[in-house]
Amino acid sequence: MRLQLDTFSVRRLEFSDRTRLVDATLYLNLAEISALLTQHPAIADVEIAITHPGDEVRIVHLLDAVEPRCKLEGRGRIFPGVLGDPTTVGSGSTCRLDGMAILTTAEFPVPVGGLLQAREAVVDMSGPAATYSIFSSTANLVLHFVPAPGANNADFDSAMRVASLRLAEYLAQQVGGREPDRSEVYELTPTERDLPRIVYIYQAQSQGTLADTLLYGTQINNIVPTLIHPNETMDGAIVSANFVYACFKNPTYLHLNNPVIKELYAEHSKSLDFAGVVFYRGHNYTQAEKQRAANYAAKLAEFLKADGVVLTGEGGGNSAIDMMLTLQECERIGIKTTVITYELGGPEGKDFPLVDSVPEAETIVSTGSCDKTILLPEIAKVLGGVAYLDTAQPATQAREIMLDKVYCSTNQLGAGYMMAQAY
């Protein structure tokens, strides 16, 4: 597969009479966008707002983030299986709008308790909390969806996803005929030197409505680990439908812009031979299912003749067990491992930081502790809702929160701004 990714930079968003990109400003026709977003009967209305880095704005009830993209050449359509047929993508050319994100927010019509519920997810565009989310540095088109009377959670969820992905495609299509700011080609070319072969073992959460991941439009609940080409991720083959934990979820934006895949590509033919991606579901429920997934993923890495693997996860403790079992099996068959994971450790960092660990896990990269607390200051403007989901406190008020409620703060793909310091 050979994919050319054409990038158009967006620095500002403004409402206008016509949707177009001019000098890094994306002008948006509000009526046109609203009509596109409200086609499904499960959606009663959508509130559309714009916010930029540095604005005194708080965004709450965040569900997903999407970067505008569309196919220019090659087989298939962007976000295959959701917007069109599940045609294999990852070849040809694709357009992306860099520097902006479409952020979807909502409150689901049917209250859900227990583990699998849409939890509060916050981004501050300025102030002390802004540095904990990458989406404080993007120009954001914030969509707040309102469910139609009688709509159920599954239909409302699906309707929002299709609407936001259609908008992402439509916005990217508006740059047709212009020269991109830059173009990059992604291809797993044969290496001329004898370099270590590295496989990426890429875990995603999928447990049902509100905690799902889609591969070519289908939930991954029952799949065994499978081989995918890294280019497929850049064309939207993986779409998030997971809203359980704000801090370490993988939104669609990061499936499109996976930092691990980008770094492995950057070093391909230089310090390593990027051999491919093994994609699999975390949060298996039984020990037998966990062992099956771990053994199967390690087998595929061995099939790709991996010398080493990088592992990432998504979700809480159950996913960590799955990841460590996979790591252990890789080490058992002679494949070296590096795992990227969040920490716990309690507010003061005195508790054990990992949910699970094995003796073979000798190289661990931390994305930070989601148990740390920060102060959200009082703020004048809130988008996405009025009050916090967990406390019903007005979202404009000051509040101390744990980082587990800050959107992507300790994301296990390494997309955050956290750093480790020895002292």
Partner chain sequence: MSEKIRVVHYINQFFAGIGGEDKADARPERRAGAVGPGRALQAAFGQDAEIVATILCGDTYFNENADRVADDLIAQIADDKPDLIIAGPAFDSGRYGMACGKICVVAHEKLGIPALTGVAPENPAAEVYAPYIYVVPTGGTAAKMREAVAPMARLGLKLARGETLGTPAQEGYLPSGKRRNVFVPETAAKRGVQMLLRKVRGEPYETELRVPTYDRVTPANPVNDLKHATIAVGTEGGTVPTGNPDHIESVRATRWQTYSILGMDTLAAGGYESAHGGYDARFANADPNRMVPVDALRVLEKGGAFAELYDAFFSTVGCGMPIATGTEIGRAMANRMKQEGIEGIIITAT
Second form
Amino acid sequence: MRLQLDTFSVRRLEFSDRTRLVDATLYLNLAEISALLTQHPAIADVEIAITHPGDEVRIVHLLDAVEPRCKLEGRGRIFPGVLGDPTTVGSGSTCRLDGMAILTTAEFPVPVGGLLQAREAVVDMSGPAATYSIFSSTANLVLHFVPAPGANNADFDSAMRVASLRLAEYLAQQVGGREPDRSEVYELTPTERDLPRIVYIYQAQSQGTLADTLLYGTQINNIVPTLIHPNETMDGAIVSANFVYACFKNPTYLHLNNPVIKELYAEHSKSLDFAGVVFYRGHNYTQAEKQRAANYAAKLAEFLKADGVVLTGEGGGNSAIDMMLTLQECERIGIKTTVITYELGGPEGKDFPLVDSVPEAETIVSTGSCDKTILLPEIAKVLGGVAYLDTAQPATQAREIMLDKVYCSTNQLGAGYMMAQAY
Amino acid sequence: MTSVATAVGANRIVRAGRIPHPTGDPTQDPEHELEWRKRVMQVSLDALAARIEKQTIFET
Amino acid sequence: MSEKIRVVHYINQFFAGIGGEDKADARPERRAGAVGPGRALQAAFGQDAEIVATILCGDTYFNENADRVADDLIAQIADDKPDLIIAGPAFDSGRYGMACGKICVVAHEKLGIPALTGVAPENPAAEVYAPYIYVVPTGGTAAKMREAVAPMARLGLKLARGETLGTPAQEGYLPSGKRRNVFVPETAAKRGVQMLLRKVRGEPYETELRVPTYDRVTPANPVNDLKHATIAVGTEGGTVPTGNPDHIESVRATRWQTYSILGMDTLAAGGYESAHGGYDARFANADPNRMVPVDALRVLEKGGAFAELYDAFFSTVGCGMPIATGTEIGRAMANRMKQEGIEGIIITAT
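Can you give me the structure for the form predicted together with its partner chain, which would complement the form predicted alone we have just seen?
What follows is the entire complex, opening with the chain shown before.
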């Protein structure tokens, strides 16, 4: 598989009479976009806003983040299985708009309790909280979807996803085909030297509506660990439908721009031989299912002749067990394994940092503790909603907030610069 | 999860159902589910009455 | 440079020149300026800081009256307006080390100023006080005074200036056992790949988190005779009466409850729900016995498998719960069970 990725930089977004990209400013025709987003009967309306890094703006009720992309050449359509047929992607050429994100926000029409609910997810575009989310530094097109009367959560969720992914494709299509700002080719070419073979084991959450991940448009809750080419992820083969805990959900934006895949490609043929990606579901429900998934993932890494594995997860304590069992099985069969994980530890950082661990976990990368609180200052403007979901207080107000409600603050795909350390 | 129970140091561990329903099995009809649950509870009672020297997993 | 940093120094009777073990009951006092090892400390500070007062006390007297002496001494130095308090170094002297730790804690609490001491790592005061104040590791004896004082002065200046500190290894103090969030120049993904490559190549690597170890408990004795035993049932799955009347938190719960099952043959669907924020609750909400197996236990109770099911079930939410909270709740539940004559409990876990 060989994929050429054409990148166009976007620094500003502006509403205009015609959708086009000029000098890193993406002009957007509001009426056109609005019509595109409200086609499904489960969606009554959509409010569209623009915000940039440094703005005195807070975004709440965040669901997913998407980067505009479209296929220029080669088989299939971007986000296959969600937009159109599940045609195998990852070849040909793809256009992407770098530096911006489409952020979807909404409140679901039917209240649900327990795990499977969308929890508060906040991004500040300026101020002290802005250092904790990667989406504080992108130019953001914020969509606030309003459900139609009588719509259920599953239909509304699916309608929002199709609408925002279609917008992502549409925006890229308006730009693609011209001379890009830069262009890269991704291909797992044979390495000339004898380098350590590194496999990426890529775990995702899938538990049901509002806590799902889609592979070529289908939930992954019944898959055994499987192989996927890294290029397929760049064409949207993996789409997030998970809104459970803000700090450690992996948005579609990061499935497209997976930081570990990016890093392994950057080092391919230099310091390592990128041997492939094993994709699987965490949050398996029994010890036997967890062990089976762990063993299978490790076995596939062994089939790929891995010397080392980077392992990432999505979600909290449940997924941590799957990760640790996978790491343990890899080490048992002689594959060195590094895991990237969030930490707990309590607000003071003196409690146990991990839900589960095994003695074989000798190389752990920390993405920081989500148990710490930070102060969200009072802010002039709020997008995505009016009041915090958990406290019902106006979201313009100052509050102390735990990092678990800050979008992607302790993201385990390793996009962030935060870590926890002993002091 | 027996691996977590073992890691955190529980001594009498019974292997039962799944995370969302440790003493349930929604795939069975109610009558058989109750029979299964009784068996899990009987093993749990046996575990309470068992003399053990170290961490032990009791199979159902 | 603005004004000099004002430092108060604590030492014991020996280093104050009063005497050795025979003078260990020396009463607390405050003296102006630097005394004894304070002069070495002052030299290490140079022009940046000044020891404005020294407080001292005999080791035995201090430890026998620790709260009162510490409060009195700290009250005496309030007017000195210190920016920093330094105690010791106490090397491997246990009582002196404990006094240093205590005086630092009280100064930090009452005056809100940074506090640091220096003791040998094997001094019991190191383990006791490192979680609360800065403890610089020193050699075992006063022969290592010069080597001890320099890093104490260096760290003290940084603390007094409110500078952000690096890791304990970089700054030369003992870890507190706590962890904080920091930002570093490289993404976690990059750090992960680099750490893995070092491990694969057999090069030295440093994990960002060492795997913690849990306490081990000796297995409890078995229930003697089930035929005569009261057995309870409980869950960390957050089963509560519908509406969660006691507001048990869905994550990081601090509460637990018992709910009566007196005269009930089953937990009726609709009467209970899960307050737990960590699993899909539909199955247990449809039939709460899937979380708290009252129906099965009643059948076994009637069949004589055990004497009696305790007439309430225990419930809390085990989701993101700190170990400290869990330990506290476990202890409270166990106490209740002992009071109620419960001999065994079956706890379901999600």
